[in-house]
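The data below hold one chain only, encoded as structure tokens and taken in the form predicted on its own.
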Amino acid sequence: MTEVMSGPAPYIYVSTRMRVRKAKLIQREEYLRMLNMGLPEFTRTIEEMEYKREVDELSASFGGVDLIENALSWNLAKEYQRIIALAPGEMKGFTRDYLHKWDIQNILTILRGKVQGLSEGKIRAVLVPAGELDATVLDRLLTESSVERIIETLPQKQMAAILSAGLSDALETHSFGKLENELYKYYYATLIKAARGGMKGGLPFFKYVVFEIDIKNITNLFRIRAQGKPDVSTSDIWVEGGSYNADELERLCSVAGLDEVVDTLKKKVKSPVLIEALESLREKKPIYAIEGMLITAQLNQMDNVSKRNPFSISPLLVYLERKKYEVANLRALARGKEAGLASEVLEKYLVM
């Protein structure tokens, strides 16, 4: 968990490096150009970018879009590991804690893939070993004979305990949704504990964690409303630690008017970018559009916090998130073009 000690010079150095890296990320104009490319041209473009090394490394094992997808994931994982190595003292600890979300994503991907009978190769292709569980550990887990054995041998015992407690229900209902919720509750509780530990840099980190929890809860609120099941209990879904408590979020799931939902949510937040995003939700929109607007609000808020705290963990978090969405965008473009989706359809799912 979070380590101690760093001085101002390392913070300045790392924050500057993160801004340089962020400036090199793909800009909106380039995404718009990529949308109009055919798959061969798009593939050549990826191979000429910073992902070339991973494409070359993996070309003997994969081909086509599988090669692109694996190269993107490997590049992201290696970049995150390089950033952990760069980060000093407390910043390194916060970064490791923050990237723990990839462990949750990877282990759930393995469990779901095993239950669905997918091959190890298919599952491995979508893993991003960017957390504490590196590629070697994930490969070993993939070879285990059952989901029970995967959980038994998982080195992260707190995660294993949560998974063990909910596995029977997940297998019976054919859904890992409740387990996913429980893992993320544990994850955010861990982040809040680290942020409140009294160490340097904890306050901006704490503010960001609260904001991320708010975005997650608001997103879940609109997903539930879109499902149209107001009588179903949602008490076990909400993540504690944000601006809204579980009771008011559950009540808002069954409120008929969007205006009341938006007005209630706005009362608890101060961020102008989130208030603006909530205002835009007064009109009924498809869930993908709502999620896209909330992600954009989250990224813009991170940019604002980073500007107010230029030599803190904020510039690093900004880069981690924006790099994640660059890779997600490129993967979506690759798979979308392979499936023959129109550029107008693909554009709706990009975070730009």
Contents of the next structure:
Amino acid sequence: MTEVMSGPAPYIYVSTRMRVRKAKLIQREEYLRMLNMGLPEFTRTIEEMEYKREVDELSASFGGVDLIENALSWNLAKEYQRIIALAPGEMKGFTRDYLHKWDIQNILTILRGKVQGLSEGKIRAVLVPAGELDATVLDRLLTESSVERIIETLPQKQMAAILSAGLSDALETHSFGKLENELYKYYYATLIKAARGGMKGGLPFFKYVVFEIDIKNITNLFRIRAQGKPDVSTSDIWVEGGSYNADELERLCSVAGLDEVVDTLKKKVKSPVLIEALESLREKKPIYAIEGMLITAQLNQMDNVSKRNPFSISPLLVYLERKKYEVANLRALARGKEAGLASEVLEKYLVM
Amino acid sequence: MAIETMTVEAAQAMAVGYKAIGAGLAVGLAGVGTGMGEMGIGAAAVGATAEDRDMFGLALLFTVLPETIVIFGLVIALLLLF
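Form predicted together with its partner chain, following the form predicted on its own:
In what comes next, the whole complex appears, and the chain from above leads the way.
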């Protein structure tokens, strides 16, 4: 079918829908109320929310917290597929490219699960078919006899080539970390290529991708620093395309003072939201707190960009990310409550 | 040369013609402006209503607001013609 494009109207239509959906997401006050609920009350609340249909569908196969977790994942996957269907023209391409990271996550989950000898059911339970690879393709990959066969039958050939190149090393070292880094580098390179391809709406998308790469690199930098001085080179983990180059980040890993790290990072940043987040990192904090602050800075920056570009890809990306963290928060609450964690502890891990 | 030979009747007829063109432009351009204004509002209104049916009334109200511009054009056209 030939797509009929008439000016900015399709962008306005989708952007408005995303804004309405974002407004319906769970607010901070609701999370604080949920923190004080017991597990049964929390479960009932989830069942009465947007997740009702998935809870009903999966209630025959799962129970308890597993049911909530699977319903949340399925809802997220379905929601993302619906958004791809809604997005017009170039926006659809950007959305598909952006959601490609779920394919990476799913493939790595399958490979890790297979190598560890987990059952198909257990691996399937943690998959989120929110990317290009839908549930049918993932199910087919799950039934393959070996990891080599999974890679051979993977429909995305470029991803398969990266996996083939690093598989033997991953199997020898029993770690898929390096392979994961390579896949994410490929993912961000694809996003930058799409954003700079001269398509309408590419500039706000490009700016956002650069910001996301910066956040990822800063998060990795603080993770490495939290582990102490690394005994191996970390040069292969940095994602190119952001504001910082690999040499600079590598050097910052071994710098003793936090002030120098923050000052160096601040020099290349223009976003007030990120500058504020970096300023607060001058004090030594646990890594989960740093990650939480950077995620919040990322989401706030996305909000700012979407306000400046109200009819672009930005409102859609904001919703995708906010929805992801809503699901992550609810999952953390469900698992945390099941494990009997105090609400003060759980609150620290929520992105609100 | 043409003006020198024009009769009073012909000049009056030409004035009526220019008025009619002016009135047509006033209504037509106001209509185009309204259409352009309604394009964005209409798209957003349909998007908002698709997500939440309760927004229909408010969305419809916002969509018809730019139609006042056509009324301005119509008033100018009527003033020109009568």
